[in-house]
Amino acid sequence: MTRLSLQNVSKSLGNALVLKKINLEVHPGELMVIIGPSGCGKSTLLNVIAGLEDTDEGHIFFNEQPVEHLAPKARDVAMVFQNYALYPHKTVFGNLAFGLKMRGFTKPEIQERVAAVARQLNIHQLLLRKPRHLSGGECQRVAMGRALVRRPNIYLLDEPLSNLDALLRSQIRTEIKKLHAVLKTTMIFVTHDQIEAMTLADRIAVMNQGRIVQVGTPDEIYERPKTDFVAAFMGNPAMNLFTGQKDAQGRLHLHGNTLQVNASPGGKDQTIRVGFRPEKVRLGIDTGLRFKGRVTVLEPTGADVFAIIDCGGEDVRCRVPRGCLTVGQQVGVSVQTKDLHIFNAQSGHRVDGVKRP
């Protein structure tokens, strides 16, 4: 199992620093899931890491080895990209078997590897056809096959679901989790799918604009997200967000609503963003924080549904139970103390949060 570590890492592509200063520890073994939204940098990370693209500083290292001067062969790393990427004149069978021969393994060993990989990701019965006569599920099975029969140091997954329909991404997603599992090798998996991220990462490393803004576990990152953007970008449907005023006396007012609050030292008055979940809003005017509105949407999602509350020009989202609501009914609704999240308006950073009645 191998340990990525990556030190002060830039990349600019033209003009455009497209990495900034990125600092992250990959720990052997570990499926580690990078997120981030489209133009962050996430597919540029993968390609410094594989050798694809040269750094422009920064170190890379593999089990404490420097590589950033190594070309991507002798780093020893398989990738699967988004759009497959297989030979169309070569059978599954071709494809898979093609690195193993490019490495010189004798044909007993290719055999066996092939098979093996192949009943893992039930292609066994595809060997003999081309890329043309294959679904799109199919091809993608047999793209992380041929990364997985060479048994690389490490795995690079760039939104390798992305094309595909949302029952058989939910399928891979298992099959990739499985795999990982009994394979046990370090696994980097990029996508701006939060669902994708919170399901398979051991831990997330979310990006913005070419920097690693926060790492932790999926619920690390979900229950304490360390800015605005993360509490944003993580949650679907996403945070509830809102700005408010801190006074002097550390009272936070918020739509018509004044709470005791420890967001920040100093003794003035603050612009902060308050945030809740919406699985955390409650029906009925409660203590803490109370909105009151009318419901404008509701948003059946199978087991959830959603609702969508204007409180005076302002929209409050909160998952209700089925049949309690009806689109156009006055309601109140409340959020307790302990479930608020308060980040400080100028620098989007995570302060104290709310006192605790």
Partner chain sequence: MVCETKRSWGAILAPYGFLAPAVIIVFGVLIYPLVYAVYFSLTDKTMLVSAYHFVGLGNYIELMGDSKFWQAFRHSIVFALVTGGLNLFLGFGMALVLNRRFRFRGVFHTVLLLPWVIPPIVTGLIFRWLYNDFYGYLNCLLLGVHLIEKPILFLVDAHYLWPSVIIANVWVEYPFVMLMFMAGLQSIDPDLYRAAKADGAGSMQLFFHVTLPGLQRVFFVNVLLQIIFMFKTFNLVWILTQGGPGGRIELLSTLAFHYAFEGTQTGYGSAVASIIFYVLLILSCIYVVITTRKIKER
The other form holds:
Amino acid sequence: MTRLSLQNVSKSLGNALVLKKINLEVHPGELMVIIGPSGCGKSTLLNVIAGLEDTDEGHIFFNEQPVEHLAPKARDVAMVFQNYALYPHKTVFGNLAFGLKMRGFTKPEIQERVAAVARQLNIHQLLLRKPRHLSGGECQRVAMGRALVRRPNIYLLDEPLSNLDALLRSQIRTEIKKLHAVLKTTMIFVTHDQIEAMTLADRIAVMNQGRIVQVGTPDEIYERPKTDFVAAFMGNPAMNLFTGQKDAQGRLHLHGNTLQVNASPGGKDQTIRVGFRPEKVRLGIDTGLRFKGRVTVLEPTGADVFAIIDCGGEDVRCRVPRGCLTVGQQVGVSVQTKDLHIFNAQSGHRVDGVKRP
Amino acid sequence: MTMIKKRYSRLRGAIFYCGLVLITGILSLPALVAISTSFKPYSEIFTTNPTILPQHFTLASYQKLLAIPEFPVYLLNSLIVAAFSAAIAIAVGVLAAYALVFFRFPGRRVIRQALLTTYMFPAITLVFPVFFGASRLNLLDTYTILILTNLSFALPIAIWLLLGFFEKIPVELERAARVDGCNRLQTVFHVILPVMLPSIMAIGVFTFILGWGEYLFALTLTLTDAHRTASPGMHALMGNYRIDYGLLTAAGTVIVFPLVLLFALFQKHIVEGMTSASHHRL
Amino acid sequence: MVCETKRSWGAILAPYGFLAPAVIIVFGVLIYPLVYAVYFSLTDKTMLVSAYHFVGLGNYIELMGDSKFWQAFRHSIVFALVTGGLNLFLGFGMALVLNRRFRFRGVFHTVLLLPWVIPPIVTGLIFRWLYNDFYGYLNCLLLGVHLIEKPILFLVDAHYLWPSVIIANVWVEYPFVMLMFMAGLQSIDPDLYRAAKADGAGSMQLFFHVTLPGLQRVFFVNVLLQIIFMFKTFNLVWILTQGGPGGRIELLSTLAFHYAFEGTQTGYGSAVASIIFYVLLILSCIYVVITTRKIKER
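For comparison with the form predicted alone, would you give the structure of this protein in the form predicted in complex with its partner chain?
Every chain and every other molecule in the complex is listed next, the one we just looked at coming first.
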């Protein structure tokens, strides 16, 4: 099991600074998910860890050994790519065996390892086929297999499920989780899909514009987003975010409401961003933050309904049980003070100190 | 209504085909005339009333051509020179194109532009210094100097076309190979070459075609029949057999035939190469 | 804490190692001879005497008063513009035709491309035979339909020399342009045509509002490439005419060859050849500057 540690890693491609002083610790055997919008640098980060790109600055350690000078071969990591990148001229067997062959394994060893992995992934009947005769799901398994036979220090997965259809994606997601439980090898999984992130991760690192914004368990990320970016990015439907004022007494003024909130640092008037999750919105006027408005959109999602309520020009998104709202209906809704997330409007940093279970 | 429309579109189709066949006919007429002349008997060649197709098909001109002992030597020389220059252009070009596509390094853009701009250098400017250089190095009338001078156009073209093909390789494929433990050279041999083999062969064929018929350097740098390639050989024949157009067109047909064959076989990949190359910037 | 990572020399030098063979060959067979050509153009070198002297810009100054040089310069410009223009016209037209879908398209495609692979010496032979004064098809055909009374000397007669040579050149050069335009046509997003059709555009409007704008870059590149290629033409003109009787179709390239090899004035001929290079260099620079600027705009 390998501990991965990145210290002040920076990388620029052309004139663009893609990674800005990245610091990250991945514990041995952990499954770390890196998530962020496209272009945030998450794939570059994987390439840097694999040694496919050089760092401009900073250090990378595998178990306290600096590896930033080492070629990919010496780092002994395995990678799974979004487009699978199977060798089109090799059979499935050839694809699985190639990494072992390049590392000087003997023929019987290669046979044995490939056979074992092929059985494990249920692709043993495909071993003699060329990639162009495989379905998308089969390609994905072969790509996984090519990483597994190597038994590397670290697995790096670069959006490995993005090219699959929805059903297959959730199946293989579950399989990866099971696989990781068995292998207990350090794994870094890059995605832009928050459901993948939430379901798979031991911990999540959220990236934006070349920086790691927050690292934490899925619960921490969801319950206590460090910035309004994380708050808005994680969660579906997205968190409601409104701009309000906070006065010197620590009172929040938003949409005609005045609430006492536990937000630091107080002292003077400031513009803040107030957020709350759609599922925390309760029907009926209650305590806390209150809104009144007209239901404009209802989107049934099966178990419950996602509603948009137009409250005087601002849309409040909420998740409610089925059948209790109709379009055009006037409703009042409220959110409890403890469910509010408060961020500094300029820096985007969280300013409330409310503790949550 | 639809009947009329259908008939109208059929008519248009027929006109289109007729026009196309006519244009293609006119454009291939010069070559057809030459080929057919090579199969005509003497009396049909030198007549003021020639037909497009030979009325009496004969191989007399080809028999006469075979009786010229130098002619097969010309072809063999062309084969040697074109094959070696194509092979070197491919080997060197693959390495260069790989570096230009898959490495990131200072000066990449400048080197790329410089290499591609050399494609525009006029051969006529190079030929005098090359002649004197070759004579000083005792390379006049050798295969070596012909192969080297062929590289002056074969290599830039090969790089130009290879860049077009390599840029279509998914970067992940190259990365997968390196993660699997290849160094850069192994990546070229184990992944890039096998994946791009048909395209690379097409480029080889294309540079071979150009080398086979290269004229200016071959004319100025060869002195004896021993090293004359097809072009200066043909030039000599055109001097020696000035008006024997049966023999000359037969020689021309024999010289072009392998090129047509190669081109037809590799056309798809050559055209594809030109297509992708025409999109990329200098 | 800023820590510069030190990369191994091997990793830093690897790309240059891969490029080295290509760069060495390009230097050996292109750059070095070119520099020597420019150097020769500054000397009084001749073919026969091995000793020669540096004469500075003497050759160039002499060229300025050489009427043959100016005539060849004019010829080269006219030749490049006319031949290049015809190549573009025919190449674009045939590309439009072949871009349609019809049966046997592949066959037509191959047949039309074939002249491209014919070596210049064989093209020269083909057209010499076609233009032959007594037995050539063209003269026999024109005589047969009584358009003319006596055979035309296509490669000698001042009225026919230029068109005859240009036609032969276009015959071998236009397939390349056709290929480039076909590539350009295929790179136009088919959804643009669908969108324009949905907006009610007819075939003329499709051509002017989708096809032509989509080919802007291809047009530009090909116009410049054609001027460049045709300006340095040598082979076919030399094979067919050697500059023509009285230098009627003497181009800069053939003049350089005449001076340097046949007239043995290597230095003077090199000056002519170098001028071709200077012109191409300027054109290439324009090409590079404009194409890179176009890319930045995107």
